[in-house]
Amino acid sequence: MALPTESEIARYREDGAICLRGAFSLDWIERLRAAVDADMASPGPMVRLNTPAGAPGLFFVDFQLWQRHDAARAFVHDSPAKDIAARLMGSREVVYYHDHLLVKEPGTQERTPWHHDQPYYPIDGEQIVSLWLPLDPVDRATCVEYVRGSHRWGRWFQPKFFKQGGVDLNVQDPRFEPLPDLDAERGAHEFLAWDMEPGDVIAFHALTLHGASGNRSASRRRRAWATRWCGDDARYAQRLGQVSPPLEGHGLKPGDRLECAMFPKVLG
């Protein structure tokens, strides 16, 4: 198992986002094409279709397929993924959030909108990074685009529905600010995305920007698998309004350690 160097650690936390390379064996990804299609063929509660109808392509969105799916289950307990989110984190434990599963299929227009997620979670803490997993290969026009070194500028943005437009989703904390249009600044920042092969995988900071174009590809499908993860320092926030994923029934109260049934300590 090769975990990420100390330059690669040095570079992911300097950047809040960086692509490792062959990080997950194909039988990993194989098994992982197939969960994916069994829950496209019967999706979650949460499962959202972000293309209108009579659009090309789909734009298919669900959560929690370690709940329904073995093999989405067995990567969670027992695959590098844990012991790469410890390393970037410096984290001596673990514990497991929640999955996002994002497919765009071929001529999908629809775009992911420019966010970061922490805002979206009721969680606060540094130690909490996602591993962008593509299930096929992607080119870095379809790839995801991380706005580099943003998860130090301190700040934090409003939350928006990937569907309707960007609408604001309805949470209050006084921290949120308007999202800066990112297209209009693009001289302003760089952005970080990679061309990439099944296996390699993309680990980003919960404060790093980031958005998506729609599928170009008029062939090649885009399913990728989002997992999160959370270290040490990871401590439940009530959060006024609404949080996304809606996971409720979890039973943390404000300030709690993010340890429970529904979040699995998976590392320590």
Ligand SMILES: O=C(O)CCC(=O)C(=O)O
The other form holds:
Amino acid sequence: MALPTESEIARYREDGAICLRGAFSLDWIERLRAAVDADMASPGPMVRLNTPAGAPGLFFVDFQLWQRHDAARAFVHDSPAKDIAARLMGSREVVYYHDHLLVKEPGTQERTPWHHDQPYYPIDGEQIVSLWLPLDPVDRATCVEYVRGSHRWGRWFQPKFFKQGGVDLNVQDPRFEPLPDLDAERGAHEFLAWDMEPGDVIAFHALTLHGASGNRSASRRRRAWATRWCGDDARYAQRLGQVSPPLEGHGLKPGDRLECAMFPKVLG
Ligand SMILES: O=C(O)CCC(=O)C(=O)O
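Please give the other form, namely the form predicted in complex with the ligand, since only the form predicted on its own has been shown so far.
Okay, now the whole complex, with that chain kicking things off.
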């Protein structure tokens, strides 16, 4: 599998999101599909069902598959993901932070609200990248959309839970601002989204704003597994209030490098 080229690295840093074609073999995709389906049949303790009872489809969210499913753990340690993350971040070491499963079954109407990820995390630093890996073909209209260059705005927006109604996380930070209505100001921004085949992956920076429609397909599932990777400059930062996902028991103190049993070093 090819690692990101110099021009892809430059584009990731400029735009804050890039689609890397054919980054993972179909063998990985098949193994992860089986892990995802097993997880949905027997979810983890942080599972969230974001579709109201009686509404069509299902927006299913879960975390930390790597701790419960061999294929997900193998992906973290043995797939090209850590090398892709290292190159994009320009980092010598890579620490695995967490994973996030987002399934939208056919007909799901719930959007993924606009947000960026770092305000949810107790982490400071610039080297944090997510790999959003769809396990089914997705078209542009159902893919996550990214606001090009928003990771360079120097702004942090108040995090909200994804469930409809978007309640704020109860977390105080003087950096957090209310998120502008990005749909109302679409003309002011450039949006990135792609038609994707299994094996393609989107890499995006933890401060890049993004959101997604429901699953507009009546027949095609949209199983996506997002993994989060941190580089040399990432440090644990205590937040006053809630973080998401609520990963506790790691024993880190503010200013610590992230590496620990919960956040394993996978490269370097
Ligand atoms: O899959 C989605 O709908 C959203 C993904 C997302 O927000 C993320 O990976 O941070």
